[in-house]
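Given next, in structure tokens, is a single chain: the form predicted alone.
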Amino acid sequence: MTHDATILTHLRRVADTGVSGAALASILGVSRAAVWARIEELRRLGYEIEASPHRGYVLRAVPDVLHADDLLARLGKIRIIGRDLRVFHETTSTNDVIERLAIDGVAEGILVFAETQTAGRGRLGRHWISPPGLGLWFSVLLRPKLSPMATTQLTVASAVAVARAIESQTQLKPQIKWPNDIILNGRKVCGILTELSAEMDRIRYVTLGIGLDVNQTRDDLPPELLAIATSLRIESGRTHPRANLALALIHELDEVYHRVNSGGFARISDDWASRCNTLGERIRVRSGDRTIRGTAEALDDEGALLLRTEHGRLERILGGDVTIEK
């Protein structure tokens, strides 16, 4: 644990009681001057730390920032996802960062956040708008023991994890639109982008990218997106601490990833089906130059969508742009 993480952990533990500089210096094995320097750096990041001659240091308020050391200190026990965590002030795309780490041979589970992205991307080459400090823009490196054809399981499982985290932190009731959109009141609040590097029968690595609109107001959204996009703040009427939401997301993602790797996709699929707004609906799927219409019936064992076409044939859909037809 880093010095910053240790300091914040102890400040949270003692709450209003406070902890002295001497005690922190002893815990860290450094001088009181070094402790003071780290406290000043934390203050610069926005942590309100009061210094009292009688109680020592007291944590009064925390900023709405993503601080890697603090997140790791608060994360607790996880299996794989989040065991290494990095935060960038700005990057092109967190998926780009993960791809470079994957090529360098970094172990799976590393998670990269960015406070803003200059070239965030969604599915089908779309641009993902990532305003600074208002959402959660992050990617995870995975090396699952799955066949390339089963990669859709990861998208499905990730959608379930995001929906669970949103519900636990906000009490909102998100729905899932197959394959990768999280919906609140008919508008998109989160997108999931799964990028794959594989051989014929083996996955080298998967880059799982997630963009969640958290604290945007309607004024923060481009006019052309107002009819189709939303945020947790717009839907709930209040702001949400992004760090708390990030921690919930990491735990849920870690849990569903463990289940997928352990052969437990069926249980995740049942949860997905209970949240999905696509099943039972007449939909139109556009994949390249091909458009298929029919009724979405179920997921198969690998996470593909089973679509009953207008001609009664059952089609297995692995991806595409889905529109629900009214």
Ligand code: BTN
Contents of the next structure:
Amino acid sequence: MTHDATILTHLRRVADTGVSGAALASILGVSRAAVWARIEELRRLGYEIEASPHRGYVLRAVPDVLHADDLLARLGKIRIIGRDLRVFHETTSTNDVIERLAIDGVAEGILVFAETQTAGRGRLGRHWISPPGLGLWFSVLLRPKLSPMATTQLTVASAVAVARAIESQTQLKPQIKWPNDIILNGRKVCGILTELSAEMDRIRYVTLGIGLDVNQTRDDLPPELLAIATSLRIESGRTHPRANLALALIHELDEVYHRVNSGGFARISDDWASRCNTLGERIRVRSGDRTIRGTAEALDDEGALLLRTEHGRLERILGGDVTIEK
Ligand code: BTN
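Given the form predicted alone, state the structure of the form predicted in complex with this ligand.
In what comes next, the whole complex appears, and the chain from above leads the way.
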């Protein structure tokens, strides 16, 4: 654990009681002046740390910033996702960063957040707007033991994980639109972009990119998106500390990833079905220049959507843009 993370961990543990500079210095094995320098740096990041002659240092407020060491220190037990974690102030796309790490041979599980992205991307070549400090823009490197055909399982499982984390942190009840949109009151709050590098029968790596709109107000959203996009703040009427959400997301993602890797996708797909707003609906799926219409019947054991067409045929859909027809 870094010095900053150790200091923050102790400050959280002692709460109002406070901890002296001398005690922190002895825990860290550094001088009191060195502790003071770290406290100053944390203050510069926005941590409100009071210093009193009687109680020592007391943590009064934490800023809504993502601090990699602090997140790692607070994460607790995980299996793979979040084993390593980095926060960029700005990047083109966190998926680009993960791709470079993957090519360099970095182990799976590493997670990269950015406070803002200058070239965030969505599915089907769309642009993903990522304003600084208002959302969670992050990507994870995975090296699953799945066939390339089963990658849809990862997208579906990730959508379940995101829905669970939103629910536990906000009490909102998100729905899932197949395969990867998280919906609140009919509007999209989160998108997932799964990018795959594979050979015929083997996945080299998967970049799982997730964008969650957290603290935007309606004024922060571009007018053309108001009818289709939303944020947790707009839906709940309050702001949400992004670090807490980030930790819940990492835990849920780690859990579903473990299940998918150990052949437990069926259990996740039951949860997916109960949260899905697509099943039973008449939908239109656009995939490349092909459009198929029908009723969404079920999810198969690889995460594909089974669509009953107007002609009674069952089509297996692996990707595409879904519109629910009224
Ligand atoms: C979609 O719904 O079209 C998927 C959107 C995915 C956006 C996230 S934000 C973090 C990661 N980096 C990107 O450039 N895209 C994903």
